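Below, in structure tokens: the form predicted alone, a single chain.
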Amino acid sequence: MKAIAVEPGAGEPAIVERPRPEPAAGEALVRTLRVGVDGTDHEVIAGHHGEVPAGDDRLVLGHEAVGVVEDANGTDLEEGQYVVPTVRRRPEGTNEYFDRGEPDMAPEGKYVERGIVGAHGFMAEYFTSPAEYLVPIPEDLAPLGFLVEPISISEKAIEHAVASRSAFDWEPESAIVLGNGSLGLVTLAMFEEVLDIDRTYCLGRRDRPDPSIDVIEDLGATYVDSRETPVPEIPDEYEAVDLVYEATGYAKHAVETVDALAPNGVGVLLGVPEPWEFDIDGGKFHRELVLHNKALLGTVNSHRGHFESAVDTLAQLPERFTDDLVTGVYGLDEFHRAFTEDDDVIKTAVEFAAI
């Protein structure tokens, strides 16, 4: 069969030729339709993230799919299903948060990633897993089904995020987006189509005319630019918000969250910066923290439940966004388009199969 491999760091993804593998006792063979590029992707190729299979020295790619069940081979699942796979798997030995079902909350060392640390990916025409991390979804919505996984961990995020709250009555009436990339904007339309947040704003660094704008602005949001207005100047600019969703990775915004949230809010960090050292003003840092009952924390990754939180989610996503959200589809002939990244480019795919 095909797949889609890259030696990290070493050159671009290329067709590679792999045995069709065999779903082992527990497992489903799943014929795989789409799978989604985000920037996790280009990390790996650049060789900035990831780790190769043990024994292997090219990475399989991809960990946002939607696919087929071709061989339930004695599961729950039945053949013919749509499927979303989640994304870590357990590693060897004894692993109590799998256990518990709680893998997103794993340390590294406790887990392996589909096509980033450890484990192959889905860009393959087919690929196994074992069934309880084959997530069904309807028919209609396998199309956009990529777009589950990375839905799933706005999520979590957001689940978090409440919960950090639940202490005292918290509803949150704005909000800002950090970052205009696909998982933020995917996170805004969530803020306005699904959490009905008041006023939502998200930032980013573009200049008109740019689609990603376009879409911020058609879902009602207000685009924010970092360079007219840095993230410290939101409140006086625009206004002090309740919950701050950072997905730059940009280390500074990491700390100026602080100063955009409002008392009582909580900024949430999914970003993953390189090493950078800055100067602070660590007194000031957390005396925002303390007089005004504000919070930061951090997420990565998601569970079973989020993703069928997104299945739900993605539903609920006017077609008018999803449409102007994924730009590009591509077959295996043209997949080079899929990791193209310029100014024109949201969120695309490549097709393996026709749905």
Given for the second form:
There are 2 protein chains.
Amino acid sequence: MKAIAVEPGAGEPAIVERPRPEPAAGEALVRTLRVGVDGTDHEVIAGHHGEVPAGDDRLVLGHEAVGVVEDANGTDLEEGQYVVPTVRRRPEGTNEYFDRGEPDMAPEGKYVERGIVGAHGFMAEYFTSPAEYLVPIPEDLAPLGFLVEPISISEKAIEHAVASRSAFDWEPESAIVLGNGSLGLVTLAMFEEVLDIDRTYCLGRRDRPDPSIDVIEDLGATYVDSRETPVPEIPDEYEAVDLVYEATGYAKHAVETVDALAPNGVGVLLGVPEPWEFDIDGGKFHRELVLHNKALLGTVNSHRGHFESAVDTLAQLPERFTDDLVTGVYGLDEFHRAFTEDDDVIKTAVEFAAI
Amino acid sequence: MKAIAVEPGAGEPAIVERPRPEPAAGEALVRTLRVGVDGTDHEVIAGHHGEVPAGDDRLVLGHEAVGVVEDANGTDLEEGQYVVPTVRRRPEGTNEYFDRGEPDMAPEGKYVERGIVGAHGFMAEYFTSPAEYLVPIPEDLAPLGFLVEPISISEKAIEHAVASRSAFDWEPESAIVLGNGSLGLVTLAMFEEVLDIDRTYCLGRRDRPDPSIDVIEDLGATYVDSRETPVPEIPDEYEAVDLVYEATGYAKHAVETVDALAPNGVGVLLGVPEPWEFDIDGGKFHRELVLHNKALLGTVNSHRGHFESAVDTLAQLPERFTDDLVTGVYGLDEFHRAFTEDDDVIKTAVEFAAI
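Structure of the form predicted in complex with another copy of the chain (previous: the form predicted alone):
All chains and molecules follow, beginning with the one already shown.
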């Protein structure tokens, strides 16, 4: 079968021939339909993140997949069922995090990630997976099923943010997403359409006209240009916000988030920056957290429950939004177009089989 | 009646004569028994924190009080009932935070604090208070009732820390308190005796012999000397901990806390440092929060529910611990001894009337 693989840091993704996998006991065989591309894929391609499986020199890419069960192989799944696979998988040996269904809370070394760290991804005509890691999705949502994984990331982030504020009466009325990439825009839509937050903002550094600014404004949110309004100036220029969702990977945003928060607010961080030393007013940072009961959380990955919530969320996102978000779905004959990075591209996917 | 007041930043606490207050409708008159002294009092005395009530030039000190109802004045309280007053009070006008019983979540300007910011404290022979801010305490706990307010601070901090980890299965096995002052030691005792955390540590910078180190070790905790083991080195020297409680006010500890945390851990900050610029590895700080799902929270003050929990907690603290913690209770004739700061002093109180 055909797969899309890369030698991280040493080349472009290319089509390779791989044997079609055979499902082991407890596993199903899934025919891949579509696989989304995101910033993590680009980091893996550049060799900045991720790890090829032991004994291989290339990594099959792809962690945002939707497929259809080809061979249920005795599991509870049904053939023809549309499914989305989760990403983290159990490495060799026992593992308490996987045992209790919380692989997203496992520390480094206690997991592999399909398509990212130590395990091949889903950009292949077929993949196998333990049935427990395959989340059913209705047929009508299957064409956008590659959005379930990124939505699940924000399901977890929002769940943790809300939990952190659950010891008191917290009703967020305003929120900002830092970053106008596809994850940022999906999260902004969740804030607008699912969480019903009154006033939403999205920070980017793009000139108009720009398709992501159009998406932001179509959602009813306010575009904040970080070149004109750095994060610490958001309260003066707009308002101090109850919730900050950081999806830039820009390290200064972790500290600056606290300046942008209203009293009792929470900032949730998702970016993964490289080491970078810089000067901060650490006294102000500390004091502001304390005197205004603020919280700063990091979250990564997501578990099956978040994928299930994400399927519900996907069903609630307006068609107009998802139409504008997904700027291209490309067949294997032009798969490289899905990896193009320019300002007209928001979200792309590779199609392995028609739905 | 006699009261202990100070002109912040311009003198030492002194006994002043003040009129005995008359309870307004809904208020009770309380005869003061004992009032604790803490670091906030010293900051108020030095003029670094707090604010004299409008129209006065001195502030009556004291926010950690226990008293007995002298005149219930038609409220639900009973005369002879031992009570502990809460600290934050409603300023002029309506206030959603007080309306819902969460004055601890009010931002600056939306509260006054008795004995600290804009309202006289409890270091007087009598004080009045709305009955809703007087928390009953059993007679046998009354001699230590001045510990209820500091314990309530940690009740809130722990409640918020636990809430922040409630979206997953979190069972903290190790915790460190940064700071060996009286609040730090009380919190360490709560970790040991109430939360039943397996392995506890307390960071200070004292040479042996030292009474606070004795208290730490009597509790079964490990003393960590910050001069030998700075906070970021705690994981290598001891272990990465699930919970960090910062009670030093040392601004670098906010950022360093993240280095000391185990994956999925939470750091709760209580200190209130002054502005201070310094260099950090902001990329590492951000990345570590994200990749290991860590959380950093600030908390301040406490509400009535935390005072009620604190009464229960006080009942559970070993007598040996409280005996060692309280190094002096002084009558009005030698009240200045309660304000002495040296390494042999842990916790002191002024006694206004015998119990």
